[in-house]
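So this first bit is one chain, no partners, the form predicted alone, shown in structure tokens.
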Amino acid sequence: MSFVLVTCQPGVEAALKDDVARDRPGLRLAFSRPGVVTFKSDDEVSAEVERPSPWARVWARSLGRAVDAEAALAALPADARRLHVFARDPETAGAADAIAAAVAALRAVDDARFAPGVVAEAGELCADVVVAPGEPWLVGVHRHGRGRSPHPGGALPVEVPPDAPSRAYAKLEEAIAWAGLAVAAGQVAVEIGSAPGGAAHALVRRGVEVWGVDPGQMDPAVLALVGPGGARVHHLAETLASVRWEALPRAVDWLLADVNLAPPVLLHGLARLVPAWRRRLRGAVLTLKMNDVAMRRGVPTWLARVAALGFTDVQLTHLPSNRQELCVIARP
């Protein structure tokens, strides 16, 4: 019998378990704590294990528990040279100290075993060591590749400036980093649900011209911001339902949407706008609100509707700054 080790944002374990029970019947619940769930399988689990749910932050072959560095190193394969040590719940008091102590202990026993630095490269075998103050470590191994963060614990380090008006800044920057989006100066973006302006702030700083659609007020500092090449934010005080496509740019590189609408309502509204932009559109970053079980279980339908807008590469993930929501990144 083999096991799969899965970590997630504390609080979304129920959604993750529901996905696995529905879509991966070969995996059976073994262990669960805030921020981590393990599943047992009758089949052999490899380091290339498939992501069991978009709510999963890290997914790996589980190698069991370890009470100290020697036990952890004995469990790990010799070719797992990228060391990822991270907390089960980063918000727990003492989590940072527990990480530092585990890294120091592992490297003290066999520092030459691990490559310098923590950022994984494609194809590397990564050693996952999950720590929590006062608990044994959980040890796993995964192969880094597309759809995974290269940082320990699935983190996506983003520096948010103090004048950013909302967490939408972090969400967008995390989406760009996770998917490697080629967002560049001189491009044009339309953002549905732009107030108060966190994502627009991030885009203008990159030199992207933004048309923000939202009946709410934008932060005056965001509207006054001028980015590279003279990039600015243009605010249309409209809803998704009321905005006319004639009021928006004819050529758009990026579509963003983060509004308090159920996914079917959001996607119905976007279907009215997207056809006019297909010739140039490079991609979309859409936030889907997962406020109840019905919305979560409808994810395959929502992704099919995104694809029907003209996107052939549709990815889904739960970003570090997401709450009860998932991020769709779609490209032609």
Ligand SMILES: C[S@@+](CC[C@H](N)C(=O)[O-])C[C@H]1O[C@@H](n2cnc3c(N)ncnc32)[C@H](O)[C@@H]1O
Second form
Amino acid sequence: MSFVLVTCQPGVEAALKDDVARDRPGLRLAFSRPGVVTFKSDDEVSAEVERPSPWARVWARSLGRAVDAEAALAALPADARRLHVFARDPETAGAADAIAAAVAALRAVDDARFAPGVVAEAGELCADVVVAPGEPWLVGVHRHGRGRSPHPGGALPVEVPPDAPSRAYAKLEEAIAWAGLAVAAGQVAVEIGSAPGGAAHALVRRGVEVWGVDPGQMDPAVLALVGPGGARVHHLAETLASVRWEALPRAVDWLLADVNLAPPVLLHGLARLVPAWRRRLRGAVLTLKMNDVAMRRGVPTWLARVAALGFTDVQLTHLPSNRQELCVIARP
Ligand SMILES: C[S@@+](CC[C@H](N)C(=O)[O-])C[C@H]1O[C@@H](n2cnc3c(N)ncnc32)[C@H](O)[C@@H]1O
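Same protein, different state: after the form predicted alone, show the form predicted together with the ligand.
Time for the whole complex; same chain goes first.
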């Protein structure tokens, strides 16, 4: 009997299970707690297991529960040299102590077994040890590769400057890190839904000229920022539907959208603007609001519509800073 171990942001388990029930008939729900779900598989599960849902943060071959370090080490393959210990629910009291205690216990038994550091390299086997205070550990193994975070638990650490006006700063930096986007000084971005300016702040700090479209107010401090090469943020107080494409730059490298609009409305609006930019566009980072089951179940349709905008490489994930929303990264 083989199992898949999946972790997610606590609170999105229902969306994850719904995806698996619909798309992966070979997987049956085995165990569920906030932040972790396991599935029994008809087929042998390997460390290269396919991502079962975009809501998954870590997906691995499950090696079962372990009550102590000896049991965990006995279950793990010897070549799983990258140790990833993380909390099932990072918000639980005592989670950080539980992680530290597990790392210390595992390394005390056999320190030479694991590589130093936690950041996985492509192709490496990672030992996943999921901890929660007062519970046995859950152990799994996965191979690091495209679409996965190299950090324990699918984390994407971002340092947010104290003057960043919204969590969108972290969201955008996480998207850049997750997908390895080549965002560089001298490029131009258009952002639909730019207020108050967290993402614009992140881009201008990188030297990207930003054109923000939003009927809401931008933070004056973001509008006053001057980044490398003189990069600035320009604000058009318009909506996606009302903005005239002639008011936006002709040459655009990055399209961002983070608006309180349902995905079909957002994609309809973007279809009017994108053709003018297609020649130079390097990619799009789109937040899709998943406020109800119909929007979640429409994901294959929304992705097909993103592809129809002229993107051939379309990826979907749930970033650490996303809530009831998914992040699409699309590249030509
Ligand atoms: C989550 S916030 C965006 C955060 C922003 N990306 C940042 O970095 O700070 C959503 C924004 O979408 C804007 N919005 C809602 N409907 C819109 C529309 N039809 N066109 C453009 N912006 C819209 C709202 O005014 C709001 O500022």
